[in-house]
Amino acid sequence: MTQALNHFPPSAADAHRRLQAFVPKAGRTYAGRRNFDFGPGAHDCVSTLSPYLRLRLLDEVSVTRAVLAQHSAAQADKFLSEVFWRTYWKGWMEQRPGVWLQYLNDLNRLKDDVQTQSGLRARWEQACLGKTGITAFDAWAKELVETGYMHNHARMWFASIWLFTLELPWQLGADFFLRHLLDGDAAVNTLSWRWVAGIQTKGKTYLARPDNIAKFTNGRFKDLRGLATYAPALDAPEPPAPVDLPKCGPKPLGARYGLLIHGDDVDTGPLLAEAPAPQAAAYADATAGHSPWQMAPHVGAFRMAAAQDRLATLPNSPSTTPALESAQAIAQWAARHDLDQVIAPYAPVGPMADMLRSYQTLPDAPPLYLIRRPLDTAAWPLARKGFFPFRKNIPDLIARFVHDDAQAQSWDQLALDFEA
């Protein structure tokens, strides 16, 4: 846990320091070097901002604005496209919540299989412990467990080997990631694994090749024999038709209201903009709901520390507040402070959204008002098909939310070039 939090200090100040340190590399340097994984402590060719984006200590708008202050849209195209991949995945899942529910159902079934099938259990344990004998795979597994992070290219290789060489269920691999990644996210993680498996983009899989691994790891793994040479797409149910986003609109503030940040958004800024005089503030945590197995301690610790960092900036905030880990605990907190309204960031598909829905069904619980960020409201409904149709909207989203007309014109030209 210490190593993970030392490398990713859980505060807004550290998030912005990391962003500013990376921004000079966000143009041609990133475009040319982003696929290289040089190992733990040497991920200097990528931003490593994802744990902070996961908690909204940074968001797409702040990152884009910082990058375009130093780079043209053309220079930063590769990096900003990756930033908006996260937006796309979130929007796609938000309109198809049944995909997450099916994943959880699959995990519960597989937990029974792991307990009753000794061969599956042995192979699963070897993979999670980094004891498969595949040197690269084992190194990545240990890096993830120790640091809470893995390079994006390594995640693709790792998932491919898990699926097509070790022939383990993709859901167990996605769960292994979610239990350890500081940036583990219900939508991004689940859909990325589905993509490697050929489920998300029907029939399109990702095969980890020895020559590709050798090239982009600078030859640091000496024995890459034995990897699968074929990656057949896995079968899966068709995804449900997309549904509309829930409404989130302004509501009158009560006389006494409290702010509730949570593990999907610890940023107090958007809440204070609409509710500037809270009577109380707290942090709700649904980390345990991501897996039927125990989550790695550093995941919850990172989220809790980041939440405390934000709560400490509020007037009259206590130095520490225990995490509220159930709908009932939220209601009890609201009752202790005699609140007649609770204000919280919108929680996308995942355990926190489930907890907040449960809260809303409790008798006598004060009304819950959810605030969704304007970019999410605008961008998520555009994620109805694949990423490339969504990508054509990025210039307009940047023009609307980053407020840089000159850069927006450059992005408009990029969109035209892409369509051509």
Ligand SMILES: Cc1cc2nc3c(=O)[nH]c(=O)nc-3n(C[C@H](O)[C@H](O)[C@H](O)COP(=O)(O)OP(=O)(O)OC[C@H]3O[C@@H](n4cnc5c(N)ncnc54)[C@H](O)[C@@H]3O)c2cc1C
Contents of the next structure:
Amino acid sequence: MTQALNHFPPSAADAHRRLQAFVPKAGRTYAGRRNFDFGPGAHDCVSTLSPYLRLRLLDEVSVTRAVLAQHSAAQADKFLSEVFWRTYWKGWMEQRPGVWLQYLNDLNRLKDDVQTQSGLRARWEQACLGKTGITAFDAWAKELVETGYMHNHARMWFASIWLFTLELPWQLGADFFLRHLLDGDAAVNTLSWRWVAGIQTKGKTYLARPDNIAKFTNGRFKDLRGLATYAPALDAPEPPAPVDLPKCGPKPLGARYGLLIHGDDVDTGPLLAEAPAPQAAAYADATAGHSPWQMAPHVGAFRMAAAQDRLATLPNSPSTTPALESAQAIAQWAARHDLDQVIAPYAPVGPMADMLRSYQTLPDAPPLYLIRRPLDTAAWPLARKGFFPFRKNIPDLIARFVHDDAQAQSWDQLALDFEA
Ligand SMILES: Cc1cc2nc3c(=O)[nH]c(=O)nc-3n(C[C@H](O)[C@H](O)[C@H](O)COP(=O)(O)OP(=O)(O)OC[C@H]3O[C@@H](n4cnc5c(N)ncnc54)[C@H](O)[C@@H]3O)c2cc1C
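Could you switch over to the form predicted together with this ligand, since the one displayed so far is the form predicted on its own?
Shown next: the complete complex, the earlier chain at its head.
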């Protein structure tokens, strides 16, 4: 656990330091070398910002703005496209929450299979423990478990070997990632695994090839043998038709309100801009709901420490606050502080959204208002089809939300984003 938090110190200051250190490389260096995985502690040509973006200690607007201060849009095109892949996956899933629910159902069924089928259990355990005998795969598994991070190219190779060489179900691989990644994300992780499996872009799979691995690991893993040479697309039901994002409407602030940051967004900035004088503040966590197995301790610890870092900046904030881990715990906290409103960042599809939804059904709990960022509100509905149609919107999104301060920072507008 310590190693993961040493690699990724959980604070906003560290997130911004890492961003500033990376920005000079966001142009030509990134475009030319982003596919190289030089190994643990040497991921110098990628940003390693994902754990911070995942928790929203940084957001797409601040990252894009910092990058465009030093590079032209053309120079930074590759990097910014990747940043907006995240936005795209979030928007795609937000409009098809059934895909996440189906994944969770599959996982619960697979948990039974793992418990009752000794052959499957043995292969799954070997893969998770990095004991398959495939050197590269085993090294990536160990890096993930120890550091909470894996390079993008390694994630693609790893998922491909998991699926097509080890012939394990993709959902078990996605779960292994989600239990250990500091950036583990219900939308990005599930959809990326579906992409490797040929489900997301129907029929188009990703095959890990030994020569490609040798080249892009700088010769660290040469002469890999026994990898699948064929990657047949997996069958899966068609995704449901997209649904609209939840409707939002203006709500006045009550007299006594509390701020609730959570494991999908620990940023207090947008909340404070709307609601500057909270009676109380707290952190809610639904990390355990990401898997039917136990999550790696560093995942919850990273989120908790980052939340404490943000809560500590608030006036009158208690120095240590235990995480609220259920809808009832949130209601009890609200009652303890005699709140008549709770204000929280919007939670996208995943266990935190479920917890907030269940809070809203509690009979005596004060109303919950959610703040969604202007870029998310504008960009997510554009993720209707594939990434390439979505990508055409990036210049316009940048013009509106990165270059135009009024649109990006006018949190007044966000008052209109309180959930009805
Ligand atoms: C099987 C698989 C599972 C994945 N699971 C996750 C996950 O749970 N959470 C997650 O954030 N990313 C996931 N990714 C995407 C990607 O691998 C990581 O975002 C990236 O490796 C993070 O490292 P970085 O910050 O150094 O990325 P950089 O290359 O520096 O990119 C900058 C930022 O852009 C975004 N980004 C980059 N590549 C992608 C991508 N392919 N898809 C979406 N966003 C991207 C991330 O927010 C990242 O921090 C997954 C990819 C695969 C193939």
